[in-house]
Structure formats: C-alpha cells, structure tokens
Amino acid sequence: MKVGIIGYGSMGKMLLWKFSEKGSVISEDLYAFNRTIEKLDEAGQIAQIVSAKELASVCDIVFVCVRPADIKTVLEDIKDSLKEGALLVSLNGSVSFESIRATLDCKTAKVIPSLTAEIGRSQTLVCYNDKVTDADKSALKELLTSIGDVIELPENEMGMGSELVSCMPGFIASIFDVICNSAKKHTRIPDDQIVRMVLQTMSATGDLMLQKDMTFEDVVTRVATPGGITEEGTKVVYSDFPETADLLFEKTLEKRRKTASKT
C-alpha cells in the first residue's frame, strides 16, 4: 500500500515521520509533497519526494494536510490525477464532505489527530463519506494506530470531538498555566518545580483514573474529605469554573462554524 502526504506543516510532518518510525509504511511506498519544496530536504531520507499530481496518481491513501483556505487549490490540482479507488484523507475538520465533493467526488475521510500523537498517545478522530468501504476503513485505522487510539464519529460530531481531543491539550495547558501562576504568588518554591509538581500530578491522576476505571467524582471524593482543605478548593472550582467552561466551548464552536462557512 502506497501512502502520500500533501503538506509538510506540523501535522503532515508528524504523520510522515510516525508512519516511517513505526514501520507502518516502507520508504519506497511513502510519498510527500510540499509547496515549498526546500522544507522536504530531511523528508527525503524516509519518503519519495514528488509532485502533488504524481503522488495522487500512485498512492492508495492520500493525506491532505493543508490549511482550510488552501484545500480547494490542492483538490483542483490533483482531481484529474487521483488514482482510481484511492482514499482521500483531509485533516481539516471544518471542511465538510459536501465542500470536498464539489471539487473532487471520491472516497473521503476526515482525520483529526491530537498533539499527543508525538508520543504515540493521540485520540485520533475519523469520519467517512458514503463511498468508503470497510476495507478502506481498516487500512486507515491500521495506519492511524501508529499514533494512538482511533475514534470513529459521525461528521456532525467532529466539531465537538475536536474540542475534546485536538484542542484539549491547549485548553489543559492554559488552565494549568493559570493555576501555576496563581500558586507562585503564595510560595517560594521555584517556578520550574511548581510546574513539574503539577504536571506529574496531573499525568499520574489521569493514568490512575484510566487504570482503576475511576470517575472524576471518585477522585474528588477520595481526596476532598468533608470539612477538609481540598473540599474548600473543589467548592470554588464547581462554583466558579462552569461559567468559564461553557464560554470556552461557546467561543470555540462558534469560531469553528465561522471557519466552516468560509470554505
């Protein structure tokens, strides 16, 4: 199976190197194209560097890893070259199957990885149009397991799904950045040590919950004993943070809708 990646930004680069690193695709069957060809110098070690049209003509799975504003241009460029039966994979969740079909009517999937793919722990979202076969789905899933778990969702849930897995590392980082900065006001513990303490505790708490099948409520109950110190803190979170969380999703989902309307 030949796999091609169009676009060598952060996600295209990550997929190319992970597929190679995990042995998912041998170098002879891995193809890459980028508009700025110089950026692909290092990629020549692990992939065939070709034009977008040549890539589309030989690959069984073609990943399009470009900005929403550029995807139509790419599709126009490859539509007459795309290999018969090839699966087109868009990494733009905001670009609908309908929009893609208006330019290129073919088997199409949308894939949304997470930044955590860099350590093989992505919760990768995927959805398919009605032309995709079970064999196509199996082949794509096998590829994507090289970067983590794969979650299939209907197209209309990909927006919220993206907030929960693709955007979430940014949300989590910003929340704990605020917490660490607040903690610094009340202690002489070095700043870098505060960050390490919080990160290690955050990571361990997630692993604990997954391994022990614990809910958020289970953890709060275990730590926040009635009348204790932790309970005072959790009361503040449950009282004041819901409004912020609601606003976060309102803003990001509205931005997603506006982005989709422009493609």
Ligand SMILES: NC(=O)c1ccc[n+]([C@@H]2O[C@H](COP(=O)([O-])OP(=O)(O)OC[C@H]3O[C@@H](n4cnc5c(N)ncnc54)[C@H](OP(=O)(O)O)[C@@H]3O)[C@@H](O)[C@H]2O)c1
The other form holds:
Amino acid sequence: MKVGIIGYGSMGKMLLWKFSEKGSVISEDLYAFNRTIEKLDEAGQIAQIVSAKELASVCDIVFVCVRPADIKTVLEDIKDSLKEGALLVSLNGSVSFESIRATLDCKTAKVIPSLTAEIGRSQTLVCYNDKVTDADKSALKELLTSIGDVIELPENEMGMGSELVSCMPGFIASIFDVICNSAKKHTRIPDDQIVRMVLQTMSATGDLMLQKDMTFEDVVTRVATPGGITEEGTKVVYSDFPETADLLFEKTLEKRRKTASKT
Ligand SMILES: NC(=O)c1ccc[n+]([C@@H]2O[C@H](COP(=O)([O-])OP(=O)(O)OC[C@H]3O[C@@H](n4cnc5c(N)ncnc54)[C@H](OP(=O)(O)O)[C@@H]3O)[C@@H](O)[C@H]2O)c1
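Having seen the form predicted on its own, I'd like the form predicted in complex with the ligand now, please.
Let us now look at the entire complex, which starts with that chain.
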C-alpha cells in the first residue's frame, strides 16, 4: 500500500516521520509533496519526493495536511490524477465532506491527530464519508495506530471532538502557564523548577485517574479535605473558572463555524 502526504508543516512532517520510524510504510511506498519543495530535502531518505499530481496518481491513501484555506487548491491540483479507489484523508475538522465533494468526489476520511502523537499518544479522531469501505477503514486505522489510539466519531462531532483532543494540548499548556506564572509571584523556587513540579504533578494526576478509574470529583474529594487549604483553592476554581471555560468553547466553536463557511 502506497501512502502520500501533501503538506510538510507541523502535521504532515509528524505523520511522515512517524510512519517511517514505526515501519508502518517503507520508503519506497511513502510519498511526499510540499508547496515549498526545498523543505522536503531532509526527508529524501524516508520518502519519494514527487509532485502532488504524481503522488495522487500512485498512492492508495493521500493525506492532505494543509491549512483550510489551501485545501481547495490542493484538491484542484490532484482531482484529475487521483488513483481510482484511493482514499483521500483531510486533516482539517472544519472542512466538510460536502465542500470537499464539490471539487473532488471520492472516498474521503477526516483525521484529526493531536500533538501528543510525537510521543505515540495521540487520540486521533476519524470519520468517513459513505464511499469508504470497511477495508479502507481497517487500512487507515492500522496506519494511525502508529501514532496512538484511534477514536471514530460522526462528522458532526468532529468539531467539538477536535477541541477535546487536538486543541486540548494548547488549552492545557496555556492554563498551566497561567497557574505557574501566578505561583511564581509567591515563591523563590526557580521558575523552571516550578514548571517541572507542576508538569510532573499534572501528568501523574492524569495517569492516577486513568489507572485507578478515578473521576475529577474523586481526586478533589481525596485532596481537598473540608475546611482545609486545598478546598480554599478548589472553591475559587469552581466559582470563577466555569465562565472562562464557557467563553473558551464559545470562541473556538464560533471560529470553527466561520472557517467552515469560508471553505
Ligand atoms: N497543528 C496541529 O496540532 C493540528 C492538529 C490537527 C489537525 N490539524 C490540521 O492539519 C492541517 C495542517 O496543519 P499544520 O499545523 O500542519 O499546518 P502548517 O504547519 O501551516 O503546514 C501546512 C503546510 O501545507 C503546505 N501547503 C500549503 N499549500 C499547499 C499546496 N497547495 N500544496 C502543497 N503543500 C501546501 C505548506 O507549505 P509551505 O511550506 O509552502 O508553507 C505547509 O508546509 C490544518 O488543516 C490543521 O487544521 C493541525
């Protein structure tokens, strides 16, 4: 099975190198193209660097890893050369199957990886249009397990699903950045040590909850004894943070709707 990647930015580069590192696709069967083609010089040993048209004409699975505003250009470029029966995979959660079909009517999947794929722990979201067969789904799923777990969702849940796994590393990083900056005002512990302490605790709390099947409430109850110090802090979070969290999702989902309407 030949696999092609169009767009060698954050996501395309990650997928290309992961598929190669994990041995999911041998270099003879791995193809890549990027608008600024020189960026692919570093990938010459792990993939065949070809034009988008050539890539589309030989690959069984074609990943389109470009920003939403560039997707139509790519589809126009490859629409007459796409191999018969090939599976087109868009990495964007906002661009609908309907708008893709307006340019290229073919088997299509949407795949949303997370940055945590870098350490093989992506929660990759996937959905399919009605042309995709069970065999196509299995082939794609097998490929994606090289970067972590795969979660199938209906197309109409890909937006919110993306917020929860793909945007979430950014949300988590920014929330804990704010917390660390606030902590720094009250201590002489070096900044980098504060960040490491919080990160290790954050990561261990997640593992604890997953391994012991604990809920957020379980953790809060175990740590925040009534009348104690932790409870003072958790009360602030539960009273003041919900408004910020609601605003966060209102803004991101609104942006998602605007992006979808422009493509
Ligand atoms: N970043 C994430 O965490 C993440 C997670 C899930 C999904 N996604 C989605 O994945 C897609 C790609 O995101 P990204 O973060 O990888 O973007 P990115 O870093 O900006 O990379 C986009 C790449 O697409 C290339 N490109 C643009 N137009 C092209 C064309 N016509 N033909 C070939 N290559 C072209 C660009 O080439 P140049 O070098 O010429 O600029 C660039 O290398 C987006 O739709 C995004 O929503 C991203």
